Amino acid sequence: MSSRIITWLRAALLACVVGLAGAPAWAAGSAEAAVAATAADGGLIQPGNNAEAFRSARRGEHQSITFAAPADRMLIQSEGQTWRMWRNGPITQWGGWLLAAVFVALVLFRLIRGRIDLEGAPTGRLIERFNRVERTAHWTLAVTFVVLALSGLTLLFGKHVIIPLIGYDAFSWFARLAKNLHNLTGPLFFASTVVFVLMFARDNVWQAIDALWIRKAGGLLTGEHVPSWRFNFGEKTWFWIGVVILGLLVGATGLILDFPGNGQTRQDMQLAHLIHAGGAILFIALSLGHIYIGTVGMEGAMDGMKSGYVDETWAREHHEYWYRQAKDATPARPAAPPRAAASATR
């Protein structure tokens, strides 16, 4: 009995050895057969192997779809990869470095030049610089711009800056709020930009004295008084390049993105987004200089937009030609005493 068991074991062991020796050849033959079968079935549409269907979709041909769509009826649009590369590449990276560089430049300017103070003592006599309608137009544009800038930067740089601080879950709610604010505020910004441009265009045309402002760089570094009319060349540059060109460009492309059901194709939306994001970065970069000078960078600059009036000394030192014209047209009035001014605001 034991000899019979030993014989069976020897036969089984020999079969295993022979099988293992032939396994590589069998496996190779099976793999070749599988590859051949896959190649043969590559053009067939079947579960798990729709290669030809995807190749057809990626060729950019119009497909038969079951929902209403504009002229763009491609199931897979390869240009979307190009849009994503530009959005996450040059616009995000170069745009971020540009904003950082402008911020650093303003800090250095403040450290080197300091605040632009008045050289003469205030006279206490005030001249109207902006009326109520002009100030309303300015603040409407300014507030909508700040809302759009902050919400837009949140959507563009959020995953790099905000997510590491608050996490994905909290950022999802934050981003949803930013998106809705951005979409709802955009049309109001565009409308206020158009009104602002129509209201201030005539005071921002080229004048001969602007050449002197350019040669002396406005006296920003030397402290020299460079005369000008209502707006100097620096303010005119901000108006035409910042508000008119970039403001209207960003506003128009924003409307294309805000209302997609007007015949825009995906290519239209992607191109509009790239122009919108790139223009917005430039717009924000230019605005940083304007905001700095108009708030903490220059003594008395904010008064004109808060109350509508500026002191005679400020008007004479920064806009001498306009000061003479305004003084002749409407004599300066004395500043209201603090108590009277406080009563008037109640």
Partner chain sequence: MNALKWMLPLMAAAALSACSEQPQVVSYEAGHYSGKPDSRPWESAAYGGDKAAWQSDMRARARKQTEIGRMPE
The other form holds:
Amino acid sequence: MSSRIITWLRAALLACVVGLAGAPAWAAGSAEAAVAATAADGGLIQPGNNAEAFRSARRGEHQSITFAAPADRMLIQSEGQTWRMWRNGPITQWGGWLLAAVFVALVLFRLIRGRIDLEGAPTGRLIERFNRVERTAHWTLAVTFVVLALSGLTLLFGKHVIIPLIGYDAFSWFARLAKNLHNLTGPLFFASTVVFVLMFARDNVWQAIDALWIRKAGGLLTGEHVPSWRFNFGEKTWFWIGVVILGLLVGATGLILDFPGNGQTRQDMQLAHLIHAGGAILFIALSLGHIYIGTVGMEGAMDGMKSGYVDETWAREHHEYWYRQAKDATPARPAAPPRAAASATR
Amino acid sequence: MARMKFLCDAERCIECNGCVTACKNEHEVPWGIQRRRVVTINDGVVGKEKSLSVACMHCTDAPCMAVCPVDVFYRTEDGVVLHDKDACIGCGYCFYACPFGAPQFPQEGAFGQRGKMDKCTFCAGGPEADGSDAELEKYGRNRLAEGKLPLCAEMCSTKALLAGDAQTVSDIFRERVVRRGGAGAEAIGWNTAYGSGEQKREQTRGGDK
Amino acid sequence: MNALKWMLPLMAAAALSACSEQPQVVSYEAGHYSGKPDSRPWESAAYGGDKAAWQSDMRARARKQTEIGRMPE
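Counterpart to the form predicted on its own, namely the form predicted together with its partner chain:
After this comes the whole thing, all chains and molecules, with the earlier chain placed first.
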């Protein structure tokens, strides 16, 4: 691995040196070579040198085919190699490291910082944080996301992680399930992302108090509670970078891959796949943080999405401005639904 | 005997597409699948037109094998790249990676429903029992097990397409190149197929400029 | 909670195990492969495992592809 990096660096350095010192000479040289190649057609000046013939063959110009095979008019499809190097190289390797690093970071965070508990005692009075429609939108997105993430990771890493564990035949069955789940769930994920973005964009715009959250790094390490409106800057980052940019990008490229035969070429699909896989890895890495803080990382965070109601203490500590506003707008409900009350006081 | 290879002689291929047809017929391939194709370069440009027959080239570092998420590909001891259709999930990654457009899919449906990948097997079948009906149905005929070479090459009318052990194939090609330009045996090819009158003179003129 | 404490490092180790992977080129050893095993061409009914006979037949067959020597010079 390190030797390859060194080779790359060396190549980059060489390219810089050649580029700086020999740019004009090189340009003139290549123009000359092109002229020579045209005149000689790869044969007369340098007999037996077929390099230009192969270069032109790989460019795929002036190639045709009589029998219908629209995607394969060309002799050699060089882009496939680029796609392979990216997919098997950085996306698999760096992507794998990134996910592992985020996971380890979360474990360390949990061990050092522990769970983020409520400081005050729960009041038992509940405030509505997410209504039924919002929760449905969130959980549709969440369930499709998890299905897609797990099946996608299976297709990317399964060959190396799962085949040694469960064997070739069982994995093939498993991978077929993963591929079909992935392809069938994908469009639903895209649609629910669009709905979700429209639904939550208004509360995720920049608000002045977010500067305080950035200055104090959310109080994640100090344990200080930073006031915010309905969503703090951490949630907004996840919303805009995660759901909006990566979600829509991964969803749209996924649609290109999921419905072949609608005019997209093989090269379009290769590019779409690289963006899809790379974006998805980043998306999954970010989602680990979101899932952590929403479940085991913070006391009471799950209640808002589970029952729709949060305890007043939780609201005051984590979203103070929103708490004041929401309390004035709708009087707190003393008689809460029993299930919600149980989970809030747990 | 180490390595099976295809070699197509661009000086001889006359784009008759006989290899394509022979392959389709021999292996009873499904409708829409074309394991072999003939690509023409500079079609219609006198003196510069060349055709080549391409199929799976049975690469040593096969890209399909490297990207397959379920590892269905394997290389035989003779260097033939084969695959196990039972385990294929139809993801299409081999189709993205292959430089020669060899992997083919019977469908191109919504939600990525492609069916099982099909490609040239060098007439060596697949993992099913040699010569069995299951093998014929999934992968086509296993000519190698019968002591025969791929049909596309064996029936090539101008002997442009050669197949077999790399050593033998390159020996044949070397003998041919040494004699190229001569008469007699070298007569098969362009001039036999299309005549050598006006066209030949134009070729020479085109080459002189 | 206690179970969580010893499970987390275990899960981390499991997640990390993927990272030691080298480039995903299958290291293929002749005749060995994780998938369905295939018989070799000379193990067919026609040859019954006689590799030498199969090889010489293949060579002879390949030589038939050249017309040199078959035509008058």
